[in-house]
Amino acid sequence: MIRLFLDIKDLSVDLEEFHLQNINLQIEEGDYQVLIGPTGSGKSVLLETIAGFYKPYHGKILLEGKNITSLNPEDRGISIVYQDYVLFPHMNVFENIAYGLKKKNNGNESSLESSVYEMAEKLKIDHLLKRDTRTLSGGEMQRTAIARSLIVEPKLLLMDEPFSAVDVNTHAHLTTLIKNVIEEYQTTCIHVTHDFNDVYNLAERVAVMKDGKILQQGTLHDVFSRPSDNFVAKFVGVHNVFQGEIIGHDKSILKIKINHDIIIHSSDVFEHYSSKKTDVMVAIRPESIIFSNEPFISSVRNQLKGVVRDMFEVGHTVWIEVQVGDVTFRGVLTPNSCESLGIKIGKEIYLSFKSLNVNLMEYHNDDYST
């Protein structure tokens, strides 16, 4: 049995004003846990409950099997980082980066130089070692800020919106550093952030927080190709979302009707399915729909023909959406794919998405919206 590196069982906070509610979260070593969620879902509050400025009244929180729950946040080995950078504007690079190395080598400053130029380097910083902190742009100021927390080798290193301060170019730019960097030190680490760039670019793991509660956990794909109810499909951008009713099965496919006229097929394995719960909700990722001038001859089980009702430009992708029947279908394309279709607000078009691409949730009563 593999022992858990940090084990939350059970975990609540009560701030007065926020709970955080029965939180259950479970970390192996090395391992980059995501959180995410929408703003006041209680992330931070739940970082700052692991770092030990925050003391629950209910649950434990276990790091390689030792109970910190009580212990000071100096004493839990953690280090934490925060989108605000929380330099000291009277020390220069290097001394932010040794102030926590010096308690930790007891003087030694032979080895304490050599780490900071060590960790400066390969955060691509090291120029700036005598740099007066004020003098810093945001990107190098984070840099700063994650080299003082990693070299005194945490272990767990907690980082709360570190890039929500940067441009966009510094953001890409510290990201890939930063991965690089904590894969080469394997720390284990909880990152906090709204920018789903950071999800994708990032994550092994995440975990979707609402009202205080941690939603569902599991790798990047099932969180994001199989959410577990309506509220996290809709947050982590899956967009087709639907009320169903299973009517039927063939084998290992399961037949289910939405808006009462369209039938679906979908191949997920539904715990929750019985012949006297029949009621699911059916989530479709944009980007498993294929869009076709024709209908497909091929093995995909589900093809629909549609107008579409609106188009519009994200990015560098253009969202579609197609009316069939009285539900509304998303999906997305790049301008090339969209200009070689020859699609236009008004026109027909076929779509077509696989079983194994409609994913089944249990339905409850005030969970639908479409």
Given for the second form:
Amino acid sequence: MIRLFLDIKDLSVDLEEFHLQNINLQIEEGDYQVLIGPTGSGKSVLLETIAGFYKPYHGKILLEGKNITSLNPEDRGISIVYQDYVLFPHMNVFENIAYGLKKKNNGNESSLESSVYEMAEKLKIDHLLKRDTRTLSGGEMQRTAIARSLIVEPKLLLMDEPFSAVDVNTHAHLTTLIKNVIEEYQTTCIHVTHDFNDVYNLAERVAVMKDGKILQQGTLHDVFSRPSDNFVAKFVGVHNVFQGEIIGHDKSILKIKINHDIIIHSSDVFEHYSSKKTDVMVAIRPESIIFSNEPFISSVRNQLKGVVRDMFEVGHTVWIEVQVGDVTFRGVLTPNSCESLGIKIGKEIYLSFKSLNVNLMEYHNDDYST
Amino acid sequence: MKSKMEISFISIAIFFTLILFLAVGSLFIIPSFQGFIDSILSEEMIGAFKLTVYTAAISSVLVMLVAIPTAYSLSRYSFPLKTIIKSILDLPMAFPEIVLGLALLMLFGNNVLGGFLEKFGIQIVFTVTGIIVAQFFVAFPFAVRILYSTFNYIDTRYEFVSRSLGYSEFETFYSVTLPLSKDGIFASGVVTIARCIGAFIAVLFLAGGTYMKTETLPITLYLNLSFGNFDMALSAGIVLVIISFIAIAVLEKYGKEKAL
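Alongside the form predicted on its own that was just displayed, please also present the structure of the form predicted together with its partner chain.
The next block holds the full complex; its first chain is the one shown before.
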């Protein structure tokens, strides 16, 4: 049996104006766990509760099997890095990095300098050690903050939107650098972010939070391909979420009717399905939809004919809205593909997607939206 | 071109500041130079100066020692009666010092706490200790108010980070919170010293303002003004103004350093 590295059980925190409710989160050693969710969903409060700054009124936190729920922050071996660095302004870069190590070494300064230098070198800030922290760039400040946290070799590193205050180029560079250093130190991480690039580049596991609760957690693939409910689906970019009804099955393929006359097929496992008609929510990622001017014969189970209602550019992609009956499907293409297919508003077009890419979620009354 | 509003507001600022400056400046014009020298070298003035510095030094240190934990607890912790305690601490800033003086006299007189303290040989009323107690309570609310704002201004996440790096609550307070509050502590210290030195009515009520015994500089000014001894009264005023100027100059210097 694998022993969990961090095991949060039924954790509830009351901060008067905000509550964390029945949080359950399990992380194995060396995992890179990413927490996502809208602003105010409780991601930062959860991090600070794990670090020991807030006391839960219910539940417990086990780290390496040891109950740390009532331990002081300084006795937990958990470091935290914030979005806006929180470097001590009365100390220079060296002193900031050395701060925790000085305490850990119990005042023994013999190896302090070499350890700080070594860590600063890894994070490419060794030339800045004597600098006042207020003169550093955003990227340099964040590297200093991460060096300060990693040098004490924490059991768990918590990062609260660590890259969101730096520019795009620095962000990309920092992500690679930090990933390499964290892998080298084999540090278990929980990383809060709003940036899906961070999620794709760094996450091994993802948890989605809303209103102080974890709605879904799992591998990156699980959460992004098989969202558990309408909110998670929308949040992780599954723009095609429909209410449907399972009307039958053909071996392992379920037949689903959406909006009276559209029938689609799904190979998803839906445990609530019995032989009776069952309400269900259907989720299809926009990237899973293939566009074509003519129907084609293939293993693809779902092929629908529709009319292009709208198209708009987002970054380097073109989003296309296609009306099929009363239902609008959203897909995404590159501008080149769009041009070669001659897609324009009002054009008839075929949509194809595999039954494998039709994910089913439990139906909730308040979930319905198209 | 300056707007009418700009010109009017600047004129008001200049006019009333000028009157205040003339009022303070007139202290330096009226006494004769010889009279001023004689006054400041008089036994009474030297005694009052020494007593003022001595009592203000002790009361200021006591104020800071008590105000720092008080302000920190009000800023950081939740506890019962916190709002009431905050309001009580703000009260002396709102009501006249004469009321504070009377209240302290009632508390430390024979009726309430004074009787109890006297059993242990501690006399407050009409003693030098009374001066320190009066100065303490005059300055304490101001010090707490400045320090409270200072601690509130410091992001608690500095403390969170420090604790996550292995430092206990007190170690964090000592190595992170206090250094980050040094400007506020300094400003609070300067205001405390100025308030302690300038405390008058509360000192008069509690310590009695006895000639050459419990006579601080503000009392010297008051007693000599009552006797019609203008040279002494004005000289005491000048010494107090000089002390205030020094306090302001130090504060200004701190302000400039902070701006850098």
